[in-house]
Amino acid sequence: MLVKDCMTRHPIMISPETPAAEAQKIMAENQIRHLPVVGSGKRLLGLITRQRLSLKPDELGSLNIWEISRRLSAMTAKKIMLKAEHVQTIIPDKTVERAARIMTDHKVGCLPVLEDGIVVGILTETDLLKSFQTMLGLPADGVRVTVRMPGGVGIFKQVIVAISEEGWPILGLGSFPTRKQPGYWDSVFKIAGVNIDEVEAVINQVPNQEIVDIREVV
């Protein structure tokens, strides 16, 4: 899956002259945590986050509610935004796993998606979690089975062939290295139209593998 497959298209954007109080209202009303700040042609100038709208605790303690409101109303997006040169971004054709790596490495909650400097979307943590669910077939009912096997394509191919020969549709698939067992991989299959006993019977015919988890997901 690529960024363009799961990003939020046409995100809400604001201009650098937008008052901070209005930006705060937009984020609250739309239940979002990030606002790209754009100029002419939707070119990225910066990013507003909830943290950028927060007053420092030492300032907050010395102000009353009216002073806080007045302080916010005097600020614009341009004054408080994280400037574009400091914003982590990505292009639509990058993979979701690369996007996830950028977000975890830099500890950010979103990536504006750019084409030639123009904002075409935004990728958030929520978007990534939704893509993970889709890749593992969560929206559909079925049997979810985790098969542990040595690295290499041989046994994995045999499992795939065994499932395919039954005519069962694989709705989702994912693999990851087995923890504390070098050289082994756990592969997760989401299969529709079957029950647990049927899946166990077919996969157990494949040698040198172990079913480490199997459950119905509805």
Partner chain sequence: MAEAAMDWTVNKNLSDAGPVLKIEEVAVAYKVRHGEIVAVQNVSFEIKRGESYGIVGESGCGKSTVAWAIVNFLGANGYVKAGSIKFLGQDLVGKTGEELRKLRGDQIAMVYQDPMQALNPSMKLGDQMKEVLTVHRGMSDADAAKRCIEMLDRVYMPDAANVMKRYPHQISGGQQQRVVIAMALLNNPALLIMDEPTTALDVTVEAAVLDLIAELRRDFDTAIMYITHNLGVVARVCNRVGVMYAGEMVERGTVEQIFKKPQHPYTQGLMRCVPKLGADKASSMLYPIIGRVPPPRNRPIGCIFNPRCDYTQDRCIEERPQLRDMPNGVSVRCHFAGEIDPAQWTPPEELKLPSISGGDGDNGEAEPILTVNGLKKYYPVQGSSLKDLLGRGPKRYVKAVEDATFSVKKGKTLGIVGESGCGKSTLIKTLIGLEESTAGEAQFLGFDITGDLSTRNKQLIQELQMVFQNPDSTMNPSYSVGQQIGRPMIRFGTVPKNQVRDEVIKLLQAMRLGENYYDRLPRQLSGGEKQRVGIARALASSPNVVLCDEPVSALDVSVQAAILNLLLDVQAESGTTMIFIAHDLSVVRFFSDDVAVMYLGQIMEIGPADAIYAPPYHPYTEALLSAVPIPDPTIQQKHIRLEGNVPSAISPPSGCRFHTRCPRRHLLPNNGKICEEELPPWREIGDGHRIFCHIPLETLRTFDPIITQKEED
The other form holds:
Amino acid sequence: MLVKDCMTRHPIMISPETPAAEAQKIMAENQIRHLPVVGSGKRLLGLITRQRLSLKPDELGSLNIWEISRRLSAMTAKKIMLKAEHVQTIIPDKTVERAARIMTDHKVGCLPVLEDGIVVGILTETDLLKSFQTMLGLPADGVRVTVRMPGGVGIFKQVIVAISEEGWPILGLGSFPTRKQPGYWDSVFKIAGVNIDEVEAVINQVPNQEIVDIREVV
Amino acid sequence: MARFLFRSAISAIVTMLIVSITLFFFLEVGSGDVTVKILGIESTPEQRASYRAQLGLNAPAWQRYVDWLAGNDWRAKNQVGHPLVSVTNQMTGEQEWWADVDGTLTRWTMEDGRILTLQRQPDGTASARIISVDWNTDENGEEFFWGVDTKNNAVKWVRGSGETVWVRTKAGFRKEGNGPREYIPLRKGLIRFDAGKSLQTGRPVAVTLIPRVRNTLVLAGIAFLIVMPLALILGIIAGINEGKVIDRTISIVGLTLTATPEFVTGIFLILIFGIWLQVVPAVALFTSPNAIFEDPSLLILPVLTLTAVELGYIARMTRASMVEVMDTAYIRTAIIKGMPRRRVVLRHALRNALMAPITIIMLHVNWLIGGVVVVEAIFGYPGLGSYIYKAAVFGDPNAVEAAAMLLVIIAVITRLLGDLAYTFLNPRIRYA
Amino acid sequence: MTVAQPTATVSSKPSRLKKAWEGISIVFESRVATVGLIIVLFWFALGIISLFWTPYPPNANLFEQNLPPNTTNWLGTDHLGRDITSRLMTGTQVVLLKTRLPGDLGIVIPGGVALWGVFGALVVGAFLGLNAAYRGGWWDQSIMQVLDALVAFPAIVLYLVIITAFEQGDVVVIFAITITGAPGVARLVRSLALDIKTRDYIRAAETRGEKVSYIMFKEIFPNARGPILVDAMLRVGYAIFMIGTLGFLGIGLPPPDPDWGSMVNEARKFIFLNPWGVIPPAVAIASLVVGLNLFADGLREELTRYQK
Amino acid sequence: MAEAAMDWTVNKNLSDAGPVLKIEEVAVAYKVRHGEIVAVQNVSFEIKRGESYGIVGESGCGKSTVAWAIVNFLGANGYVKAGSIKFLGQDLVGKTGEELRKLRGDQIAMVYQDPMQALNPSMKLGDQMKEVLTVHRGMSDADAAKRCIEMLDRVYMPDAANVMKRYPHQISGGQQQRVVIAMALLNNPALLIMDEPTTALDVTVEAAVLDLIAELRRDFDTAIMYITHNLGVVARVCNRVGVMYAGEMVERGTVEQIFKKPQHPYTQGLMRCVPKLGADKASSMLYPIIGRVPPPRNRPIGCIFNPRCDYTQDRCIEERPQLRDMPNGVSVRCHFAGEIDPAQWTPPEELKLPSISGGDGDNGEAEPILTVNGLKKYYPVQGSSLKDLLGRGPKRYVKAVEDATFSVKKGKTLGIVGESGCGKSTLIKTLIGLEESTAGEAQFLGFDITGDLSTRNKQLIQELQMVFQNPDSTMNPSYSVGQQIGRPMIRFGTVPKNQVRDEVIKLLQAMRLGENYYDRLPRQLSGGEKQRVGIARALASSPNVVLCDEPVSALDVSVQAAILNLLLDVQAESGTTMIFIAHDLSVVRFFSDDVAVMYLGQIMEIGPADAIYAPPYHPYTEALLSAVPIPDPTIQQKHIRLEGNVPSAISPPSGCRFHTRCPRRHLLPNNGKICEEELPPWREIGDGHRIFCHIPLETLRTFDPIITQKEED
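Next up, can you give the form predicted together with the partner chain of this protein, since the form predicted alone came first?
Now the full complex is given, and it begins with the chain already shown.
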């Protein structure tokens, strides 16, 4: 799963001259938290996020209402946006994991996806979560079984073989080292169109593994 | 491209033929007795008859047309019996016709009934020598002799009956005997660049025509160089902001200029600049043949008058073509592609919009020359226009035909240029 | 895209009057055409009035020469002391209202020299244009070649030659206008006919085996009338332009009837004495021609919008 | 080939970001001299990323107006009167010129109908494409050129680099449309508006372009707004569709729902009058929608469809229905949407329907009235070199028709089908006598008709008349309807002078046009009415044979059905034989008894209608059948696309003219070598069915049928 497979193409973008108030209205209406600011030809100039919109008190010279509203109305996206050089971006061919890593390292909510400076999409947290779900086959209902097995001994292959012999399609697959038992691996399978006992029966034929958890997922 | 040039060449020749025949027909039908105009009212009928014979006007019309076109020396040759040669006389620079009698250039003249032979000496002078001349007899027994006289005519003398001939001299008329009965004024014909003699001046047409053509080309040329770019630009500006105020003004001004006849514009210009503002000489005096080069201000008013009419027409036509191009589908594509308006107009619209006016502009060059006739008449400008005007009024065929041929050549060349420009602008034709 | 125009209200047999009014109403749609029409009608009216009444007899030299405009002669007098105003009014007659036939019978037919000249050009031009377009091939080549020859040659020179060839007279000028106008009309009619020729109703007529003349004059010509009328209007303007120029060159309509062109020519000689003498006839010619052009332009705009 | 569903249907698609385009209650009005005309009112719909939304409607229903409103290109007097057009969350209606300009060509792109006009004739194709990149992105010329070539390859344009240097008139219509599409997609726009992009193209070329559009949509995730009047194209390309009628959106929903169970009476009517290729002859009866589209000026106050609706009740007349959402997600603008069941629809009585003769019943004994044998028509071509001009250059010909051999039986209809440039019009022109045939014989009623009209006597001309394609130019604008229909009667003297008026009125009534049409002028008639007058004029001299040159292809679908039924009526009553030309196989299927398929001047296949539409058929017929867009998303259509362009008729390919593009050549030894060398033999299959192909009959029989019902999952 690469960035280009799960990014949101043609994101909502605004021009630098758009007033800040309108930017805020657009973000609210379309329930988005990140708004790239682009010049002609969708060239990235900056990024507006929710907290960029919150005013820092020291910026206001005085507190009288007219002064504030005048300042506010003069505020354009250009002034409040995070400049392009400070914005973390990514290119479409990177892997999803790499994107996730950048976002966690820099604590940013989204990564504009650029092709030589031109915005072709945007990768937000929700997109990452979506890619995670599809990787684990969430969209379709079926049986989700977690199997614990010792690493490196080929058990994994036997389980796969057992399932595929039944002709059941494996919709999603994820494996991670068991926290409590070093040297052991937990693998999560998502199998569609079957019920729990069938799955249990088939997997138990494979020796030296243990079904830690099994449930019907809808 | 070859096919294109081939076709233009053919159409040029055919056009010249048709125009020359039409003109000849009209001149022939209407001019009545042109000798009255040449010799004046008080000349007697016989004087006129004899002069008409000397000018060869008695020959049938079609023959005179053929003479004009292809010359008559080849026809006179089998009358005279010897090849005829045209030689330039060093002293006068004029063309002289001689008969080539086995090597020596000879002419003949008649004195009290006897034919004298003149032989051309190397230094160009002619020495008279008496050499017996063999008369031939025609069917009713008269003896006659065909020879070349001293006035470049092939003539037929009849033995014994010297005709009384009126010879036109500076002083007036002198009656002479020994005149020949039939005249064929020798000429090479237009095809060999001999446009014949003008009846008004008696001198070859070409001599007076060349400087006048130069003057007209200068006048028309300047007018063309001013009008075309200006009209195109105005047309485009009007076309772009169609319906706006500037479009309305350009259209109205253009319309009024085109609709006002040249002479009216001319008069107004003289009134305004010549009389009230005294900026430009109201009446142009053309002292020397190349007056216009010494005092260019003479040109200002004629050029302005000439451009006025042209400006309106070309501008309106360019505007119409621009307006039409502006709402075609490919301009709509350009706008929808997000091209800025300036780029849409310059890169996309302009080239297609200029295609139509270019060919029309070239057609208009001869309209311009037509206008020249009137403008030259108003300002007394010594050009081709006034020349052809006077020749036509006088009814002088050689002059009119020569000038007309020049006009047609100019017209055909400019139309050819127009077509070439069109094929260059329009790739659809270039890569047919 | 397919076709679905709205139908007008169901009209019974459209009466002659209704059709006429529909035609007229086109004119008033566009401001330009109305202005043009007003100018033309003004001169027509002047011409008709001059048939019955002019301030003074046009050819009588009752006054001092070269007077600037004054109370008695509104526009002043010319070099022979004749009243310019009356001469100006009668000037329209010869151009728009009447033509004097040659010969001493003095027969006068209605319709000015310009109108008959253009009518002649229309008849000759339409005939040549239709034949050149419909018959095509050899016909087209030869006719177009002849026409190109005439067009390639400046019209004014052709005028000169024709008029000097025959002695001066209205009919000669008419003949000259026809000869110089015919190529333009023929070219226009040919281009219109070439376009109409491709239409299906012409194919339908051909499949009925209609005679060539029927197709040309009954099927093609009626659809070309609109643009031809507009062009004719322009040509009348141009003809007046030409008559003025000929008059100016001294070879136009025969004296003594006043003709604007010759009035300008005569007044020109005395321009220093009385600049006012030149202005009335010059303005008259210009305004009439401009009026006709405006009217024609307005009409053309309406016709194209009407057909769209 | 609708959206290829994953083998496991994903029933919960994940929540997507907001729609790319959201149109709410938009109304567009045009300022006219006095007052204004509301062309479009309260139209609303949404398009998501990567979704293809079809806007369907007949001409004059305002579908293009909506498109132009989005890019704010409504001309001088048009303006968006009400509603909002939200593109990527921002409302376009208020946008300034400059802001809109930045969006155009960068985020919103447009392709419209006539590819020929859309490209600047005097500018190289490369320059026109690079412009989009250099202006919007400030890209260098070289990079822009590289990017354009990549995109041209993407749209399967052969020899892309060379095309960049060429001018628009040097490439074919199909290729021009690909260039326009490539140009539109250069900046990876979020929304692509396509206004009838393939209507002007031939069927096979259209099929290729439609495949390309579907593919590009998936790759670039571009939202596509597809405007067309052709229901077949919508079924093939779109996910959701909105049906518009007289400026209003009357029904909106997914393609499957709308086609399976249309709820609005107008949509139901549309479905009934569109010829479906799949059905056999008897069941593919066409029911036209009676009446006419109300002009924008006087639209009925209640439901705009009530004058033409079969279920109109008083509530429809007084109260204007709103767009209601039905349980299955479809939204309909009709008070009684739920209660109408299209299945029990019965045709209203004034719709006299022709009885479909059994088709091949009495085919045998009707003797042929017009036979053509080896007819050839060549047009000499004037070479451009100097030598040609002087007549000594090589004689070159456009071989428009190459030995056509067929016969038309009395009272029957022969359909001639072929794409543009296949010579079908030339064949008709030669038969009717507008052109003279170069070789071969043609017999009509025993007389020879190889010469042109001048060689035929009046009676023979009277027996053979023609109906034309374009309703606008079929009638002379300066004469009234009565005069034009009466003219043939006067010309051939079939009716004495005084009875002409009554005879014309009788004919008008036969054409279901009232007597008051007698004095009407052509500009007061609609397209359908003009075509009826054209038919009346052809029948005025009671001919034996009527040649129809694509009489319905320029008409709206609903009017098309009425004209076809009219022609069938005429044939049933007076037994006129007809030759019917069309480029649309489905129309010909319904209408003609025998069908001939032509390609580049040669008849490829001829035979009874039913035999043509089932195997064995000629590879070209197969390609034609597989290209025709079928208005039924549930059927499975074989996918055969022809490569390259139609070769020029001046130097047609040797042997079988189709060999340069034939997809079935590989069936023959060493890849159809024989096709290039020899003319193929006629394969007789009996009952007049013949195929002009080298492939042996048995193999031809093994081809599987084009249309199969998709198995219901």
